[in-house]
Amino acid sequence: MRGPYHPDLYDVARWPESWWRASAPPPPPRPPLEGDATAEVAIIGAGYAGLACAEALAGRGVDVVALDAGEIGWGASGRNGGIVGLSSDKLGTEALVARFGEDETRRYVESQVEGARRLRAFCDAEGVETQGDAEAYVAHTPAVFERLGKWREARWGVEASLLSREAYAERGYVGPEQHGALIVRPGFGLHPMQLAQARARAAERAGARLHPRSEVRAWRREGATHRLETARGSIRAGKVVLATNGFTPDGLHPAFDGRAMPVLSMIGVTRQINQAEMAAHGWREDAPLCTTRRMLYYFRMLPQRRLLFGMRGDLDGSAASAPRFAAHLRAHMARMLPEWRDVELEHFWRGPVCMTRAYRPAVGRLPDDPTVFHAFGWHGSGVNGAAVAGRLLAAVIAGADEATIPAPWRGLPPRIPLPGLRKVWLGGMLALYRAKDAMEAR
């Protein structure tokens, strides 16, 4: 597997030693694809989107196979922050309404609300660890808190309440960048590796075939079918779904070249925090949190009383640079939560989220080939959105009108200019965001 970052990041034999992997049972043995096989639908990528799509298709009686380059849960679906929210775009509701109209934006938001509730029920049924009943957006300056006030009006199934700095201290925590919070429901935290494994079990129960360690290295058209080739086998299918998100490669299919912008995110998990340390910040929050910085922080107090702290990552991704960036993350955590500056990290890992030039996901079918489908671009918030998209895409593959996918998600994003310079463009964008955050904090 290749991409714009260091080869270590794409080595499927190098599984990040995350808290999620350490606290979940190993996946059951599943064989890689071997020999020549056939299917009605082949899915490239067995993460949340691919598995949800596979389960929904198999439940409709479709012969479906999902392939993944690594083990199930090796990618973002097994190493994300485990935050279930209501948006996989970076545009905001008002911008979506202006671009796509109120009806389509409402359909999009309602699909996320319904998806979060379905996901909670799925986790409860499958024994996936969950916590909290909301997501908190913490204002990092007083001025930003004033702007959060306009989000208070609940609509389209979203519940929102604004808490002042003092009120949120009673519910959440105290810190130098806590100036109040917007509490949004539905939302919650979960164990992403447990979820990935549960999604895989559900897909297999429905009749889907899953093949990990089966990276698709070549894709070509053979008459009315597609042939996908792996290291040890190949599969012919009438329809293909691309669901590789931040690991979407250039050179596999020309329609997808230059469409995805992988952005590294990094996460640390601390040792267990004792009661005296909890009291130092008045910590009471069990829901996941996200700050309002452009270079956002996201964090959670896990049920095991360990703090998970995440932020945007580096432009390298090599194993050798991991200790340096672990120290970098710990310094940011200490700035946010100074009373915990001496709390050690026990786990640190990185991986790519996927952005697009449209600042929204890309879900649908190719306009010039109705047998090729896609679902990617979750902008770091795909725990809920990817599963919703997988189900919607399965319905379209099974014959539903593509308009059943809300307009804010439909279609491919524009290509990235000179995609070989992705890290240059990204470095400039991150520098701009840091500068804007610094100016706003003055």
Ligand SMILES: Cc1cc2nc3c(=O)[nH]c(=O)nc-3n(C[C@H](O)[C@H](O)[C@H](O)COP(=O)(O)OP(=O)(O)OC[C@H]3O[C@@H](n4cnc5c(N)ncnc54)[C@H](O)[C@@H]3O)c2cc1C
Second form
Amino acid sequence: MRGPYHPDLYDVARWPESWWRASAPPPPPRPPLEGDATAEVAIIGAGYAGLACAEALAGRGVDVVALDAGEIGWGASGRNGGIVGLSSDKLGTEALVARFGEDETRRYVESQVEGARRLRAFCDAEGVETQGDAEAYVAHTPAVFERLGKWREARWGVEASLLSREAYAERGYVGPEQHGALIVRPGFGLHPMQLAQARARAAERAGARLHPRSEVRAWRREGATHRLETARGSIRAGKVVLATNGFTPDGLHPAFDGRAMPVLSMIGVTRQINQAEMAAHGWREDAPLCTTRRMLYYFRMLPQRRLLFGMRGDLDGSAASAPRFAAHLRAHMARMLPEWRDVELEHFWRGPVCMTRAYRPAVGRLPDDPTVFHAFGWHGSGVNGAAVAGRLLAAVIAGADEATIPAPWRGLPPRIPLPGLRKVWLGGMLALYRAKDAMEAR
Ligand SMILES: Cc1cc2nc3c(=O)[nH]c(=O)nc-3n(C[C@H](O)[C@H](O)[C@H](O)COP(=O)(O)OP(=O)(O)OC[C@H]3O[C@@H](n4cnc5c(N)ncnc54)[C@H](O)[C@@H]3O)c2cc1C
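Form predicted on its own done, so how does the form predicted together with the named molecule look?
Now the full complex is given, and it begins with the chain already shown.
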């Protein structure tokens, strides 16, 4: 695999060490694709989106195969923060209503609320570790707190309650950038690797075939069908789903070239925090937290009393630069949680989230080839949304109208101009966001 970052990031033999890998069993052995095979539907990418789509298709009796370049959970689905939230866009509800109307926006929001409830039930049934019953948006300035109530309004199944700085301190966290919080439900934390593995089991139980270590290197049309080629085999399928998100390669299918903007995010997990240290930050919160900065921080106290701290990553991605960026992350963690500045990180890893030029996900079928489908662009919030999209897409493949996909998600985003310069555009955008955050903090 290749992409805009260092080749190490795309090397499936380099599966980043993480708390999630250390605390979950290795995936059971599954064979790569060997020889020539056929399927009604072939899915490229076996993360939450591809696996949910495979499970839903197989459940409808469709012969489906999902291929992944790495092991199950190698992609973002095995290395994220495990925060279950309600939006996979960067536009916000008001902008979506203005553009797509109230009905379509409501359908989108309700699909996320329903998705979060369904995900919780799935985790409970499959023994996936979950935690908390909300997501907290922590205001990083008093001025932002004043506007916070508008962020996630309590409508369309979303519950939202605003807590002052004092009330949130009472609930569970004190820090220099805590100026009150919005508590949103449904929301929770989960173990992402356990979830990826459970989704793979569920897809296989339904009848899907999964082949890890099977990177699709070429995609050709053969009359009415598609031929996907891997290093050791190939598959002929009537329909293809692209579910590669932050790893979406240019050069595989021309319709997708230059559509995805992968942005690195990085996570550190500390050693266990002791009771005295917990008390120093008044920590009682078991829900995940996100700050309101544009360059946001996200953090959770895991059930094992280890802090998971995440933030936007670097523009490099090489294995050699990991210690440098782990130190960088630790400095940011100390800014938010100064009492824990000496608490060591035991795990550090990175991975790409996927943005688009439309600032919203891209779910649907190609207008000029109704046998090609896609689901990507979760903007760093796909633990819930990617599976919702996988199921919506399965219904469309099985015959439902494409309009069953809520309009804010439907279609392809515009291409990124001169996609070879993605990192330059991104560097500029991040600098702008940092400047705006700094101005807001003054
Ligand atoms: C560090 C980090 C923290 C995050 N934290 C959160 C969070 O707390 N909450 C949240 O909601 N979201 C979070 N996200 C985002 C979330 O993980 C993703 O949105 C979600 O996992 C996307 O699922 P997916 O199935 O679309 O993609 P992925 O899980 O990335 O799966 C795509 C797969 O495609 C495969 N692939 C690519 N090219 C090919 C090819 N040519 N052939 C075969 N396979 C291929 C890759 O190997 C990969 O496994 C985070 C992401 C990262 C990286």
